[in-house]
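A lone chain, given as structure tokens: the form predicted alone.
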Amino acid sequence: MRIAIHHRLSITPPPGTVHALMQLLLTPQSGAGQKVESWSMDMPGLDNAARFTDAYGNIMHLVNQSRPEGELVVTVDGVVETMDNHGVLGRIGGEPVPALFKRRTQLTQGNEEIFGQFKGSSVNRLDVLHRLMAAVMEALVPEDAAAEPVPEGSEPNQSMSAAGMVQKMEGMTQSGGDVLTQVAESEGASIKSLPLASEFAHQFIGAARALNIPARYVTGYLADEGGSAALHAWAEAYDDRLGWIGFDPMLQLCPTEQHVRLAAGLDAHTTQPLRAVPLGDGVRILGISVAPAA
């Protein structure tokens, strides 16, 4: 599947900023599952940016901004050809050793309710990982959860059954936000009542690492045939026989040709598409479009 991507995002440094540093993880790489045909980024100062491979094997750009004023806009355009390899990436040359991704972080502590049943299991690793993916869904979205909006200020709950969520989410995306936003809106539910893709990924990664399995957080795009899109997150875990394998616990499947991989790291903090120091008013998504390329 050939996918054309157009993505605009922005950040506004605080007034009076003398110097700002922008970190961009917005460059996908070709590999097993995708081939980058063309890719370009545009923003002020990018011509003089430092470009290098970070500690997790991603292509990173560092852009210096001297006395920035107002909104800084980053525009991304590209075409990526994707293939459905059932999530298998294999062993990727030049990447960090898999053991790096056994390290737990604040976001990937692991929930014993999810991983406890697999301790000491004689089941092979691949089967364990698929069962972990299902266990994450069961833990985050109980089948008997009540479908009620969450009042402002109350504790989040799950507003849709696991089966209902999977049915709604498969192939469903929206422009400029997490895929679950559209699911929530379609059900008339509070967005706060639904876990985001990042939470599914973090829970899967934490559980895998608790079982001494290397696992990492992945950012990318999720496309549908209608041309809508969302920034998305999923996980990859390491199998001694097959190498790295992708798992999307929110959609309950291994990544397909609708997934475009951007970057990987320990968790969401290490894979943010755009970061800045000072942060200012935060990163805003101005628009995302992803459609089959002509």
Given for the second form:
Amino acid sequence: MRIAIHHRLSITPPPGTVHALMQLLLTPQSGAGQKVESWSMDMPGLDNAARFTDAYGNIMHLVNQSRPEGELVVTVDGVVETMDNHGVLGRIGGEPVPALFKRRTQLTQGNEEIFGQFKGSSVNRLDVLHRLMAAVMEALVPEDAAAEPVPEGSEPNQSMSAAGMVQKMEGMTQSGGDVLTQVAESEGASIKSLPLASEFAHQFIGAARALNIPARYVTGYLADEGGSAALHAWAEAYDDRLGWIGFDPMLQLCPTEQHVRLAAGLDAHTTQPLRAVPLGDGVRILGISVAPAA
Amino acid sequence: MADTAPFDEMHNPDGSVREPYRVLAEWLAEQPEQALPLMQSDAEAIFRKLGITFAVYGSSEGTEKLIPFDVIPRIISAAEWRRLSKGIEQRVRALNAFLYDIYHRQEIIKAGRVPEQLILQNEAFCPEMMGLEPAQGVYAHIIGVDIVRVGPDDFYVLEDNLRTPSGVSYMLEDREAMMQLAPDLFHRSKVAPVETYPENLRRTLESVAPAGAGSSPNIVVLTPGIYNSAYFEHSFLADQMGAQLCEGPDLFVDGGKVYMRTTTGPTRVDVIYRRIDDDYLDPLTFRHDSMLGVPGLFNAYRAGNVTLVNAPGTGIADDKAVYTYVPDIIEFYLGEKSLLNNVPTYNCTDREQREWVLANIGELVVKEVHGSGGYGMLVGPTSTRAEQEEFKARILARPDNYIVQPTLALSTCPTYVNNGVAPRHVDLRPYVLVGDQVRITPGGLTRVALKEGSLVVNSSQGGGTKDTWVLED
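Cool, the form predicted alone is there; where's the form predicted together with its partner chain?
Every component of the complex follows; first up is the chain already shown.
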């Protein structure tokens, strides 16, 4: 599926800022599940930016602005061709060793209620991961609110559009707003309300790591035929045979051709699409459209 | 080890003087009665003039103190030093290889030689360093290895300080003072110079400049500021090297490169000898609330446009729990047996070891895994019952937070105390520089426990320093 992405976000440094620094993780890479056909980014100061690979294998830009005035707008445009590989990404050269993604962080402590039942389980890793995905849903969404629980072993329900499901999910739980915006206060435990998709992903990752399975946090876009769209977050876990495999615990499926992968890291904190000093009032999403491309 | 008499570095067991101390012994015997007390008060005047003070954290009466200096030098023979420095070089090479591996392919974990948990879940492990290629492959450029001696050929490494070891200015000033105080003694001995340290530091820093920095890279010393306990040392070293001393706000990142604000406009910076802790280096990557660091600095480093000395994340190699694996680390990367001893260390998370520790706590040393400066430690033989009970409770509450070692009989050196010369326990911190080559300054900082019988040499706990002489052949 060819997907056209248009994404605008901004940050407003406080008045009087002498020097603003921004770090961008907004450049997708081609891989097993997607091919980036075109990608362009625009913002003040980008010509002068440093572009490099971060610790997790993502393409990062470091942009600075002297005496910024008002809002700094970042515009991203691109076309990505996606393939449905049942979430299997395999092993990618140049990435850090998978074991790195066993490191527990403040955001991925793991909930014993979720992973406890799988401790010492002799079931193969892939089955454990699929069941873990269901267990995260059970733990986060009260049973009576769950629309159609996914029976164990059956194909995930794909009849509803992905974005529609996101909206539905938001109705079922208390948190609303953007599915994924900047994690405002990045000092560990003081993170107040995390976006919903992050919550699902972190629970899955924390549980996988507690079971000694490397798992990482992924940011990306989610598209569907109806043209509704969202910034999204999901997880990837490592299997010695298949390599990295995507799991979207919020949608209860492995990433499909509606998922466009942006960046991966230890958790939402290390994977923020836009990080800035000074942060001002935080990052605002000005507009986003993720639609099938002609 | 605890029940044998400590090794006296000056005397043989029969009371005769050991060869390295022969000249000193003769000189001491020649001194008139009032010479040493006079030297001692002269020394104080010299240090006051130099302005060397250190801050004692948590002390109520004035925070600035003069570190006590002992006028009798500690002496190491050329042969002893050759052995010692070979062992130190082996250690720092292995630890740098370990850091490279841990932040790349982690072969040592895959080989099962160090436990995965110990590294990956360690607070001192810095995931942001993964895959980064530091210049010359060096992470820890400036190292202070804490060594104690328990016998003629028996040296133990207590700690490898790979973060930002301090104290090198004392080594230099102690020598300076000693040369003024006892020029005649100097004249009679062939002492290896330590004054080359600043020049060697500069060469080391130049050798790890990023590619494209040119033949004379711009080096700066980054300090947290005048309230830091080691501020004197920061300004001293910058001055000695002819480098700029700067604070976070003096630097900024533009286009992924680091610049220093000067009166004539921005100047590109290539190498930063930073005396700011990892967490505070860069609010964009590390602690968001840091006012000391430079936003974007870590990314500029990541992009290969500046070198940070030492690299962030070196703490994983001097972690007290990782310490116990250093002999394995040396064998794994160099295929050699460790030349210097590691102090046997008991692991309190192991039930059997813990029970043995609790039963024998009166003979052991207990240290906090992340402690330093002699704070939060128990020296069994000199502790009270109440202190022992308190540490037992602490170990039971958090067994993973403590390591336990036998009490080492630290060697003694003659020291001027209370109108006389008496043996006092000492340790040694040699300073090592790693860049295009390994440069070890002969000698280092000798710390001496001035209280009779005390084994705690930390300046924060009433320790002093001595000039350390390595004799040349």
